[in-house]
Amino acid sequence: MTHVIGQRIPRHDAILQVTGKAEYGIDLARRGMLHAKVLRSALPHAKLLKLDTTRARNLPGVAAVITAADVPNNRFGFTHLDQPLLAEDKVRYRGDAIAAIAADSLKTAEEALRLIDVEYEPLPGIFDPVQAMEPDAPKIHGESNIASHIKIRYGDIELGWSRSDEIVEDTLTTQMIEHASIEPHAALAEVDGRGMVTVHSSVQRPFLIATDLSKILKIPLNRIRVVVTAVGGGFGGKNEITMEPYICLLALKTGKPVKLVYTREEEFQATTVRHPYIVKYKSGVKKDGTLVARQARIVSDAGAYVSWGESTLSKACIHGAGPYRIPNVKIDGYLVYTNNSIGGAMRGFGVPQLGFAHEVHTDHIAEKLGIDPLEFRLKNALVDGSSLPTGQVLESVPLKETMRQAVQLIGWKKEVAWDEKAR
């Protein structure tokens, strides 16, 4: 493979991309195709008294309404199955699933959404991850609000702070951010006359919505087909299941395939966003500018499931401390349960909301010692040898060099000692 490094490598779609041929998911169509649509909670926290679907399921055109009591097995998670393919009895967000219908036309189906009775019992919400983690916060998910607490220690945090000359202390928060991708999520899934079913879908990572999907249908995994068609945007939110299963269990029912589409603002309230960070930082650091201490409590807000906000979560705190050679490192994430949005998987996983918070801290602290901010993490960049507050030994780290070249591209005026052996 490695003929094919520095060469200009023809992209196979390119031609159909341009000459607007490739297949999104929005495109496909089937003879007798049914379109489908999803009822979602109209609060963001709330008990279901009553769900009716009679009026919509006698609506001509109607072929099928699901649910929870039509899902063989309604939870799925990534590393939590805390969550309800179609709510049972209560809803946790605005955008929280309650039934799905498929109709011979899209205006019968939204239709028939508006036929459904729904009772509703409204509940305490909590939107603020902070307030949620206090012991008398309305509660989503059992006793505790804090789905997961992850740990990193490294060296001695109180000699960090008894060694340092200056402590210097932030908190940063970085928002709750969309994918919008141009394309929005769309699938369409058929059944055969052998029971394979089989998803044309826009996802990035089809074997993982093949193996959610086995285990919600309760499907054997080789009798599922996931085909993934052009992805019109995806940047993680294409990463995991959002659509795919309501179709399929639909086209199981109906015997015909379903088709459905998000609208606008369906992605905005259904789909999974970037999570908001609160991190605190605490910084130990000596006159000269080396970093003795550094501790970080970082605070994720997950929404009402926890989707990927572990994994993401996990990923943060490795790199909480950043790119600097540290003794003394205290780390602790918190990963809460809120009635927002549901936080997934995002282009980075949880290290650019790190990422930015620590620098920002970081120049903070620059300012603070009266030291040029690329002098200060030149002083205390990471090199070849450094180990990570995860014991990780790093063999090579071209960091200092990566930051030589990039101040001469945008012509850094300051003049710093370049030396890479200076502490």
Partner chain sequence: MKKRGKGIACMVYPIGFTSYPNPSAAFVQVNQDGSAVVLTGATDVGQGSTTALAQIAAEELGIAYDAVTMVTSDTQRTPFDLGSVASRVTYITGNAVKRAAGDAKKTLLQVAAEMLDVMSPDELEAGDGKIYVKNSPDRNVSVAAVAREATLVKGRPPIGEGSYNPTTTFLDPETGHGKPYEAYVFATQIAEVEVDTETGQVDVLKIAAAHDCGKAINPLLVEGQIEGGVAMGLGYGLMEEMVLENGVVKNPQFTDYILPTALDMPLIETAIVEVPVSTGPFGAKGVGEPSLIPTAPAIVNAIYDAIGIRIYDLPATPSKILAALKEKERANILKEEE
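Note that the coordinates shown come from a computational prediction; the quantities given were computed from them, not determined experimentally. Numbering follows the first chain given and starts at 1. Only the largest set of C-alpha atoms that superpose within 1.5 Å between the two forms is called the rigid core. Compared with the form predicted together with the partner chain:
Once both forms are overlaid on the rigid core, the distance between the two CA positions of G20 between the two forms is under 2 angstroms.
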Contents of the next structure:
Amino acid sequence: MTHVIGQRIPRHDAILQVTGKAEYGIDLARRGMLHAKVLRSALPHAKLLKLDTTRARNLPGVAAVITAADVPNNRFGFTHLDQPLLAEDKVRYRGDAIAAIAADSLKTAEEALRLIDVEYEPLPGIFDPVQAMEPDAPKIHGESNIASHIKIRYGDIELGWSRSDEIVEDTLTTQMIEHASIEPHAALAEVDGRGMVTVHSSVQRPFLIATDLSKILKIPLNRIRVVVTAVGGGFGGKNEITMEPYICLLALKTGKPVKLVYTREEEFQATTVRHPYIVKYKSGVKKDGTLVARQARIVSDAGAYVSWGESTLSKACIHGAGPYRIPNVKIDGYLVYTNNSIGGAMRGFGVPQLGFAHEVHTDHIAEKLGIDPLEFRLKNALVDGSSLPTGQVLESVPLKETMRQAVQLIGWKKEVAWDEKAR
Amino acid sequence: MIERQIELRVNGQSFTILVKPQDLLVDVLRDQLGFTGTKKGCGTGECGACTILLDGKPVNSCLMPALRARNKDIITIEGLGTPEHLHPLQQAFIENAAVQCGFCAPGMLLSAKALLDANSHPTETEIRQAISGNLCRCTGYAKIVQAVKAAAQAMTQGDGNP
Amino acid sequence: MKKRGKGIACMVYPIGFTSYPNPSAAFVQVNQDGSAVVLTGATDVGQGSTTALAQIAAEELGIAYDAVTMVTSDTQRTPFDLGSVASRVTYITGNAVKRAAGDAKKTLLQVAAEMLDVMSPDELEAGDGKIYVKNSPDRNVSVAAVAREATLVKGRPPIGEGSYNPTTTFLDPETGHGKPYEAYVFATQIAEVEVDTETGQVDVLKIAAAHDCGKAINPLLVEGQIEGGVAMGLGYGLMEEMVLENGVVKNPQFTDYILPTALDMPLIETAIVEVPVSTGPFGAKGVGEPSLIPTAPAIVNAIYDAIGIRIYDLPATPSKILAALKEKERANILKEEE
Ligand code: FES
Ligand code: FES
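Same protein, the form predicted together with the partner chain this time rather than the form predicted on its own?
Up next: the whole complex, starting with the chain shown before.
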């Protein structure tokens, strides 16, 4: 029998992609469609004193302008319902949306943006997550800037220190980055005569978009249809609603199809990013290279809203000990609000930050002990039957085999002995 | 703003259109003429998604006023080959999995075509140089480079029709 | 002076959502000519999942890859799928598709059992577009004939449904104990770099990337995922950084936010480590996200190996490396003077 599994088959739609026939979000078009634009906050943290859209509304060619008052349910979020679709009394970062406009041309929509009058009362901003944790730091939501604290406790960390011959400490930090899909966010909404709302969008999770739209617009799910176009890259950045509520509301208001494409600048300023992390590691080892204790304290800059910040941090904490057998582990992760860009989902979801931190830290420990970094890893690597600090016992763990095969590809600095398990 | 009537030659076909001096070629191609195979990823000349060939040379159409493309031959991805008659580069991109999301592919293919037209036996470095103005966030470029090599080989062996 | 070094990094990464239920569902119909249509809510964002899912359906139904058409990601035309996130589609949607195809196959086998005159459908298997008797494959009938018979004679169109949700638990809020995921993947990458001590410039010469993915449904696409992840990891390690000042992004264009180009990317050698798992479709797990995780630390560790400078804050830019080299020099001079 021939098998289809394991065959090197090219993508099913590659022929459309290479001939320019694949229809992406940015390619959507309808006769008579309107073009939308979003007004963003001019300040990182401020009270909204006045919002007047009269002049924009009166500009010829403008079909509709929406503000917070037009959103039936102006709140969203995954673990924390802390984010408005359009700002109400306050703005919390430079990407906060204040109003959205639909006009007969992109030019008119852009011009109308400048005619919206906003009066702000600036509030002190906080941009450093460590400072934001101080009790007297300006507050972004409610009483505390610490949006969540995640804990992992495994074994007995004090016992671990007492059994260690050597203790190594490092602080490592990672930067904020953008998904930078080459296709920006782009979508088109249309409403038919029966009131059926259809959104064509370049996204990763159509069913989440649909349920969130249903809650925000207060329209039942059977009257909302989300269809995914060809997607020009996602990487987690197209994981949640962004523009869809605006264009749906504008389409409902005008009865016309409405399209919105973010500019590259909006992609950077107003969509989610990879969270910057500050990771403090402390590890205890025996002279022979056996890891016996590891403590990690992680501070994640959430930005202005939690979005996927808590779930990202929790995945980071779960993997905070790295791919090693360590009997005593203590991990604390803090998610902290600031007036920076919102951290969201991005390929690796917290683990790239921790992966950088624990692997550089691991090399540092190996050096202190005078052991080759590969040998040190082999000595402590997870194997079949090992536990993670969650207590979960792992079944299939070909970690040493990946080490062996990586070495086979480009070699290593020294010969190492591969035990049976690694084969 | 004054509109002017101009003629654009795209993929061997002539179009008479009205353009304003500031209208960019990428928008005219996509929005007025429907050549949406030309993509737009930045609008600042950095990503290369909008690459077209102008008299055989790769150009970022997001930086070029449409007026300046008068009396020149424009090739867009639609002019490179069709699903029925693929250019060897397109064939090689498919077979080598050089496309993932595919958004960079039109620009990438046209930059590669300009290279192969000028140099039928490019080295790996020459290939990397030729596509260095085309950003790809998905593939790591490995399979793209491999595809261009494969196409070059196919074309010089004569089993392709450039 | 140019100095070379090698660095290694390893990782563990889970498949699917943390603790929360994250199901996928699929529908399958086998047409009267032996071709099939698969409906799934999963979205292909470039990773190639639609192709892999079609392979899973084809394998399960015993038909050719080209005989499968995929209908995807439309909330009113396809069944629920949690989405293309968390490296979950091959494993979770893959299981759903396999189950749906298996469900449709059940009807086919029952009808074929009568056609081939065997006692039980258990004696039959599907493959190469046929349904055949397990130990005498010469006794067979085409999937097309069976589907036709099932639909038009028996009045039982061969359709199937399937869904899958990994078994997980929530974590104890005080200890973090629990079973947040059903499957994990592992990987190792080794980077070889050359550092210019005059400029601080890091040239990555080679990356070896060995990734466990259970079983590669489609090695061509798995390689692509690994290579693309390495590029993203290289950008993370060496060049990408959003610079914010009072919340304003100072580099909101590709002009100043630097992504790796074809010239920045080294030779990437990939190895797919296959240890199939019983819970995955045909043993598969996933590969989407993990591929980028070890790259940045492998490069940073290689920089240390080359010049004895350990970078603790990403990205490892030439200016940081130069500053650290100067600092080290100063410290050395001080030491000598003592
Ligand atoms: S759109 Fe022209 S270079 Fe990016
Ligand atoms: S394939 Fe996605 S940008 Fe190149």
